[in-house]
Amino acid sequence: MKYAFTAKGESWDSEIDPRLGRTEFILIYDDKKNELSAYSNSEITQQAHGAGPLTVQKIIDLNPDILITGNGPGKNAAEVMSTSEIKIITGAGDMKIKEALEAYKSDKITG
């Protein structure tokens, strides 16, 4: 199973960013290799208008899954989202990400 986060950082101590469309970071869990990955979000804080469906189809590119995030996505980026089968669990946003793994596999967080 491979898991996507919205990060305010690099590692699992970080944040959940509750913000889908502006997130900092991606980070990917791939539970079969035991590894987290990171992708900078950066390139987003230069557009005015679309970062929703921008992240969105980056987060489906990376090929999670499951998308752990704070908040769900806004119209736009819900619609780019619906062309995948990536299940959205959100209420996430004011854990860490170790901690919304954690709370997902014990169904504290369903989206």
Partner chain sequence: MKIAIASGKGGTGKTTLATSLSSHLSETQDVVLVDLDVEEPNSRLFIRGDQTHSQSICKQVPEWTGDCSLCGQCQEICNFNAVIKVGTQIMLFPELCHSCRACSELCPESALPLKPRKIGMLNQIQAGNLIFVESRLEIGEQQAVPLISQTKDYIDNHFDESYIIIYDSPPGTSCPVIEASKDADFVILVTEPTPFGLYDLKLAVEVMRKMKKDFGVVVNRDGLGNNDVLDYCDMETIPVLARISNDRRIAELYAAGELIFSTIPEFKEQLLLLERSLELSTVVDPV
Given for the second form:
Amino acid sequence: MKYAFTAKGESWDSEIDPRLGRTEFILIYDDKKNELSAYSNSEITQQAHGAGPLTVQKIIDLNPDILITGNGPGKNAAEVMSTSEIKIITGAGDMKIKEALEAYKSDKITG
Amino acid sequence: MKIAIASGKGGTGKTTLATSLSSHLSETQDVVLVDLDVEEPNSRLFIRGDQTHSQSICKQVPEWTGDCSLCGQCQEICNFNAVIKVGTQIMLFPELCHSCRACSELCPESALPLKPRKIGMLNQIQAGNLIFVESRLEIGEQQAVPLISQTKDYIDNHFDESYIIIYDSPPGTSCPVIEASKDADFVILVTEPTPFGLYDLKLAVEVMRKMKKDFGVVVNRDGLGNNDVLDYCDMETIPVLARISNDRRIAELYAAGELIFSTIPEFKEQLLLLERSLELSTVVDPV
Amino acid sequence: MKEIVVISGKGGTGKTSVMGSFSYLGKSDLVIADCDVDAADLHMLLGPDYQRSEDYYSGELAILDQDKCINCGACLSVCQFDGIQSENGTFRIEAMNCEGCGYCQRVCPTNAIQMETQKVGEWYTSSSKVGSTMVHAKLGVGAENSGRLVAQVKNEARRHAKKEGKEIILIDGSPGIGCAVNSALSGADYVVFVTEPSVSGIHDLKRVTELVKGFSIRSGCIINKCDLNSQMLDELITFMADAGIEHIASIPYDETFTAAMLEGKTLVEYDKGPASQVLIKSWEKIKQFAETEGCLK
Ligand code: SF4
Ligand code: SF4
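Could the form predicted in complex with the partner chain be given as well, to go with the form predicted alone?
After this comes the whole thing, all chains and molecules, with the earlier chain placed first.
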């Protein structure tokens, strides 16, 4: 299973960035390889408009199964999201990455 | 003659002045009042008459035909992130599109033809001798400028120079205001004699100077605050065209959607003063 | 952490004065974000000290290198915005008109046109005179009020709230229904409308309510100058009931608002008159709404 997180930093202890479109980083955790990798999103957060669709586009390219985030996508971002099979989990806004993953696994946060 | 009525921020009495001035002038001349505050068009609330015309206003945005080589050049071209390639699809976000036509005209497969998209409604109303035109931005649309510019085109195509045209401009100092006052012969800045009023006036003056516009100031709710606005205008040699006194009755009439000059003589006096300084009055000064 | 946004739809309803008073009352509990960046007035009441300032860049502008230009007119023929002007056979960019789309750059055969990012404003982190941190911005003349600047101001405010352990972010939102308001509303927990019982007040409240509905945020309303027109007041109250907007309070027409502003003070610090009393009660109510009921998402 491959998880994507919107994050304010690059490690397990970083916080979830509640904003999808203007998230600082995208983290990918592949549980088969037990590997956490970070992708900076700073180029996209600098865009005046249309950050949502671009970030989602980038996430889709990273090909995760699940996206764990805070606020959820806006209208345009949701439209792009719907072209993929990725499942979106919201409500992790105040958590650290590791807490968010635990919360998801124990069904504390859902779609 | 085109006159734009603007202000650094909302709520200073711009609409009150625009509707009063145009209604009063229309008693003797041909006047068109145009509400260009398309995000919050309020002038209509003060105009009573019959709608004579109504039309949608559209902008041209690209639409994907679904049949292309997926080269992705369109995404790279668009400076506003209005078109992106996701998987095997090209997606468009029309509210982000500025209608520059670049993606459409440069697409090697002609897969992005331009199609009209409705961004607002234009209505025309006949109120006695006054012609009133307004445009309203659709909720959810984010750009006022294309609607403003097309409304001005409509005016230019329908009314020649024999008309006095009065634009009720949007508030602020950003693109919509500039679009609205761009081709005006004269701009009236409405302000209040308060610290907020002065601060916002200075910003508006900066815009007008940058645009090299002829402009003057109308002080609304005169007597309410202090003299700083008048002192500032004096120092900067900006003409103060009229001073409308702070009168609760004006606020009450405004609240009810009534025109003010027919009820309050002092207000009418200031209107006449303004008309004279703009050389708009046809009536010879009796004094 | 709760985000409370104060907006008005229409200008001149006293929003900034109300906002200033709430900042004064909330003092130590909050971080202030002035997101009304197009006509930012709040700083005149809250005396920020501009501790840190940062440039804000946005949008592009075409720059034409005359030495490379061969006067072919390709740019002129593609520009949709009158951004290219020709005078006696030479071309120049009219900066006021340039939309920044970059089409001209793409078609120029000699690469004479470059797109440059523009500095269009500044944003600041300050300590305000009421003691709380204030994040605010100044947008340059003629700049586009983009949602990104609002997002940036809010983001910085959130960072400070977290760092200082503050429970509330109080946001001054801009008028209108465009991109800036959208950005101010995103992620908010409660919206406070400040309006007046006039035809335009009601009209604009209706438009902005429609926008807020899309965000499913709870909202309440303060009716300023409530004694202007009783018929409009009835209409306003009926509309609010139908739209599910809580009626927080009504404030009669009061020139103390201006008197306080003249001294650069918020109303509640200026005097303890009837309007101040209403604002004190309103703030208590709003805090309760925001704290106990949480966000209805
Ligand atoms: S530029 Fe034209 S051909 Fe290339 S991806 Fe876009 S629509 Fe398809
Ligand atoms: S017309 Fe211009 S702004 Fe619109 S999508 Fe195409 S490139 Fe972008």
